[in-house]
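The chain below stands alone and is given in structure tokens; this is the form predicted on its own.
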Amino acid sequence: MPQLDDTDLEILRLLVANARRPYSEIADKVGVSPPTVSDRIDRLQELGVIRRFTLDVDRSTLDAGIQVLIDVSTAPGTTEDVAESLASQNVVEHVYATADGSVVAHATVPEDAVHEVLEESVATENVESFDVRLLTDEQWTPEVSGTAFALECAVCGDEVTSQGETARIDGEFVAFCSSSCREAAAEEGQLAADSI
């Protein structure tokens, strides 16, 4: 299975700093061609280190509202559908689910309407309290540099290394640790016979 070497992280600086930087440039930056660029864009996707590309729009320049960190402590095993349910609100631009049943959303909001938010969007049972603060600046400084990047196992979340397998399931591409790994998720039917 190939790694990311340089040339890889270098592309995702590129995209970090631009997302529409012309391949035609990164290709100039990283001494590669366009369509070497374009594979290996490609095939970042396919790893599911980019997910998408997307715009940062600052929401304080079009008088949407106030922006507010939303912090809700949910009841027991009620985190996940906490944080689908504040995700699915058009003012919610993040939504982080913590490790102590808390869920953080960044929301830009009419003033005096956070109640709302979370009248219209989650379950009053799910809620056992909730606190919002108003946000006065926010900084987005996604970084590349010095990450190593490792893929998880589908079958055993162990990390993958260059010994492990890759197919595809349904169209996504999913990583496997080793052979015994990929054999076995063939043998609980998430593999199609021809993929393996």
The other form holds:
Number of protein chains: 2
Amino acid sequence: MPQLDDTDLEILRLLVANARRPYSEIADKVGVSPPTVSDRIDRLQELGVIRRFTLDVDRSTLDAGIQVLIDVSTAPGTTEDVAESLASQNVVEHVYATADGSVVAHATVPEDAVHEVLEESVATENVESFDVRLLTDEQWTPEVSGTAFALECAVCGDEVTSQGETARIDGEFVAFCSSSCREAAAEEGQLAADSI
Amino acid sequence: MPQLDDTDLEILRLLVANARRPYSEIADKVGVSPPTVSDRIDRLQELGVIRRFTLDVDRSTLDAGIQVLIDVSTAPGTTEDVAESLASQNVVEHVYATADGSVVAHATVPEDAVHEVLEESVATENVESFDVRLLTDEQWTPEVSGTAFALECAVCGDEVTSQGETARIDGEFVAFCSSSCREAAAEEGQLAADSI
DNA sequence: GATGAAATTAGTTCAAG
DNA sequence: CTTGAACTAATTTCATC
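Starting from the form predicted on its own above, please write out the structure of the form predicted in complex with the DNA.
The next block holds the full complex; its first chain is the one shown before.
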């Protein structure tokens, strides 16, 4: 994966705060020219770092219905499918799949339609149990973090960037700055079978 | 609160899908002129329906650290404070406050810094218990829903829009198309003390 | 409140370092 | 990979309906 430099990160930070900011203004702030900003944004989209330009909408002012957090415990091996199925429902806005096999979804539905949403989107045999919590508030505060909480590579001690990898060893998470450092650790037999 | 019409909703839908879409293109699609699109978008921002123009960033390609879902059970009356405190942390991206007093946050942190995030942001006495789950996938699929799952007003039977209200009666959620319908129900003594 | 034409401002292309 | 200049396109202003 290609490297992102500080200019890319700064452009992301500025766009996250205001995605309609003129490229000329971004160019001024990060110290490059407008065509360069345009090129880099295109590249960030091609890389999949920018998934899309969008709005943060306050749904409590907008949608008819009740906002809920649906927490589904999935059958082994079906977590990804369940996450995808829920994500494809248009009442579902945000989906999180967890390492322990549950899927958490934020949806706006009439209270008695939660079962309906699950039935329409998820095969019953994939749902071990589920839990629904009514939301009273929801906030999105995206930021492209700087170097706060930077991780250290367990092998070489360098800072772990977005190109790094992580693994689980005896239940503890360990980070590596690169796949070669991760492989070095693996060769030393440090990695458990459930490494990620 | 002023009414949003179908044109507003259609503009929101188009911007959620692509917030950098030219206003002239939106104007074509919804059948008004570009200045009207511009005016309406300004109005939607003033109303707080549009919270901001932003990016959907794939954090798994970007941030050093591990993505987690932090689930905090808060002390009575502190839910809102805890939600705000967590939201102000720059490693925290999304915060949900639930009616049962828990706060769920999506954050990107080194695994062993979850306690640190909580300690830095939330008074210990406000945390009754917490739980952290490692995320393997996270998706955001915002859509401005149409009339799917439209609610019916419990009093007059009309469709409940964003201007509607809801209340809880004997543990069941009931929707009203307006505050006057809600008040009518209240006068008939149907509303429990925990109505929302 | 909405519009079309004009003016301003932004974005992209391209030739070149 | 970057730029400045030229070109193209988008947005806002404003007078008018």
